[in-house]
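Next comes just one chain, in structure tokens: the form predicted alone.
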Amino acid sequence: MLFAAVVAISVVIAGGHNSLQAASSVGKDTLTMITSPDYPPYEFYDTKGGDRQIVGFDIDIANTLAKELGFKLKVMESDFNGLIPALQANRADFVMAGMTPTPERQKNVDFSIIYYEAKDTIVAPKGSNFKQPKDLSGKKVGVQLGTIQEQNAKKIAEKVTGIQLKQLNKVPEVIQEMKSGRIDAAIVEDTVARGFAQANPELEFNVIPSESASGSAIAFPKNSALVAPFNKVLQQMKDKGELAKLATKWFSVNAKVDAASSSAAKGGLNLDFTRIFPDIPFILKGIPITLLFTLLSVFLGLIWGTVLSLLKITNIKPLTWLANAYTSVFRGTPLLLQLALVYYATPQLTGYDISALQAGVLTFTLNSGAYMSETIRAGIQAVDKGQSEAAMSMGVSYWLMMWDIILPQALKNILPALVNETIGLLKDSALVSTIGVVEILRSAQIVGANKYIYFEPLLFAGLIYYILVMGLTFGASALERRLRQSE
């Protein structure tokens, strides 16, 4: 019943967040494309004026495909290493994210023809002079997890002794690790490396010899009927020179690179928040999603935690064992693992295409309920036994006694602990960014990827979280004072 209630509430809420759902399927008028919009100029958010529109080279190609083949296009997002699992879970119809059709990937998904060829580069601090893979001997090298660059770096490491690889989720994280001195170089695609080098003049990049060239293709679920029509349109775009025109538009040296970022870096500034001023409205738009997610999770988690706590103190032993086992599982496994399982496994196991927001609310409800149940149980048992004995002597039923007498006193006693749990949920809400919910942290990461910077947007996001937590803390303190005065 709780699962049904969570799904029902989330479906209503998710009506205003269609970008987070994959409602289409092959053969329908609308097809869903999934991408990782933190990889300019392939795909990234246009954050000017607070807009939440994904743009880029891949998006232009996808729009052309939609026009030529007569379907409507819906775009959803995920981290790069979650794109293929999303296809396998039938959450999307195709992937466009500068993805290379490697043999390993071809075992799990089908690919279109190559629509753009790129080369790998070695990005390093200026003056490092890393021009050949052999120059990386004895160096720490960073790569993005799940990319062709990671696979190529592993092959290089097999041939060149002493290379230590460090895998990170996003290219901006790899670049920041290098700027922090934790790694010596990074292997990045040339079009992306050019943008980072322009925005960070202290960096340089050198193209790895041509045998490391790779191509980008569209990924589909196995045996998808879309491969042939997509290939036909892509070939037509190649023959007409349309792909070359789009490549010139997005990959030229003069393509969108933040001039302010470049001039600030040349001036030697470590932090320059003026670089993110135009994008602040975009980051602030993540606040409603974060608050909605947190309030829903707390409300439903409190209800579910109360049910579990009552099961734990009941005299029906099987129910007590079940509640304790449930709590043990959810307290004993990582929250991020639970989130991934709910999001990716639910469509395969139930056939229901759960959205990212719904998956986040459901996971956090189930998880927080396990923690809250122990807190609520302790609060109930802290209420003087005379209260329940007096109620029962007056003929008050057990459930009415718990609802009207015991639980109100227990909740008053455990209010500080519940506030701490709410604060924890507010901060942990950043985890839903891993499955594509554009909340505060994800918004800041998007701005950082677009501006080729790291610290400024994250520090601003940290300030927002701090203000929200302080507001929640002051509100809880005022409520506690009110409750003490009413005693």
Contents of the next structure:
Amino acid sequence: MLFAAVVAISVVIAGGHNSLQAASSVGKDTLTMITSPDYPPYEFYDTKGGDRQIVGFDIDIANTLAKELGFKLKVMESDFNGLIPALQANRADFVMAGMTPTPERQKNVDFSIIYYEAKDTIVAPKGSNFKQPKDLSGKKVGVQLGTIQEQNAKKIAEKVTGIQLKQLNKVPEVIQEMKSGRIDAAIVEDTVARGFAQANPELEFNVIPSESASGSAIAFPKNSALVAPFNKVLQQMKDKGELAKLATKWFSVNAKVDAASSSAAKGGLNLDFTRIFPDIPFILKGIPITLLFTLLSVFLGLIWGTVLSLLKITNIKPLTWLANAYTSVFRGTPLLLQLALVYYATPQLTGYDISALQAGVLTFTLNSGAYMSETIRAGIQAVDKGQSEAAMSMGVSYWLMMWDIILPQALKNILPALVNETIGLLKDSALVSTIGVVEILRSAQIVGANKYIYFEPLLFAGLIYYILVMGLTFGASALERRLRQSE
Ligand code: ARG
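For the form predicted in complex with arginine instead of the form predicted alone, what are the coordinates?
Below, the chain from earlier opens the complete complex, with every other chain and molecule after it.
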């Protein structure tokens, strides 16, 4: 376990190294692009055969741009509303995510020229016949959080009465809400809407007339030296018709977006797992990441928890006080919030570009350390007083006594509690999917986004978690039996 943890730690540290390159601006050979691959055909995961590759219209353009300008390209991902923060934290050199320049965004980032013009549509169940904003009066309308569609929907809601907005993180979630009947309509870009309508025959979409065009442009950190060269190459691609060619490749009606055979989606809950068969290897690849993450967090959390517990039982009051305050803060605030803070605030506060995996391990260590410290403290205090009295009367020093006599007995006592904690961490590890670590849950969501389906990949992910937890439980009871025998 110790060895595995050390190996794992070095993997994480080395893995984080790459992303450091993005921190400076030009003067390097690789450009980092960040995108939100929930948006076929602009950007989505090609999950066939299990490799984790982001493909799409934007990716093709980015590759051409990088090649023309003599850079290598690295593609990272986050939720759409994390893209501009990523540029501001210097996590990436540019964003391509079908992103539309808006005055607010322009305050924070620079944009290239527009490379594709899209329009907004109203997506709704067949027969709804929502053609214009005013048809949405009194309806519940879904949009992707942080997008221009959200803004446009807000504008519509100012004019049309009784619209209730519902913002979700990902477009597939918006569509799913509609299929579940929780919203009546959604505002989605035309090319994206077409994909969903193809895969879900019970949906229809209508282009909203006039005003609300959503042209796409590339976003850069403010004053980036890349804007001018990128614009030059983009213009060339426009003039030579290359952009139009790529648009036909990805946006034409029979473009090869992975729209799943549409037969299954006839309303009701008809599950069809055959649709995710080809993507199972992709989901399975999330397992090592989840395990790496859990193992590391448990190991480091145990060390940190032990330190804290020792502080809690010393006679030095200020240390005890500090350890207690620490525990109360980390137990008193949501883990998800701590995770977001560590991931997004670290670069701004320290200048260190912490990778998502590192941020996850750090947060989980800090958090589970707080919980474990209580368990360990109880374990220590449950060790018979006679043990420490005997050690002390023989002149064994305090720390040696702790390390050699008390802690081993305490750990044995609390083994079941530690297994509980590990199971908790294993399942909570799914939270790091929110900052873009592609572990089991996120892999499943990616497959869902790709295939325009929802339940099957999630159910499959649930099965994997369950099997892992079962394995852990059996392993732990075997260990406990051995320990008891050795008594
Ligand atoms: N064009 C819209 C905007 O800029 C939506 C883009 C969403 N992109 C994505 N990759 N999910 O707000």
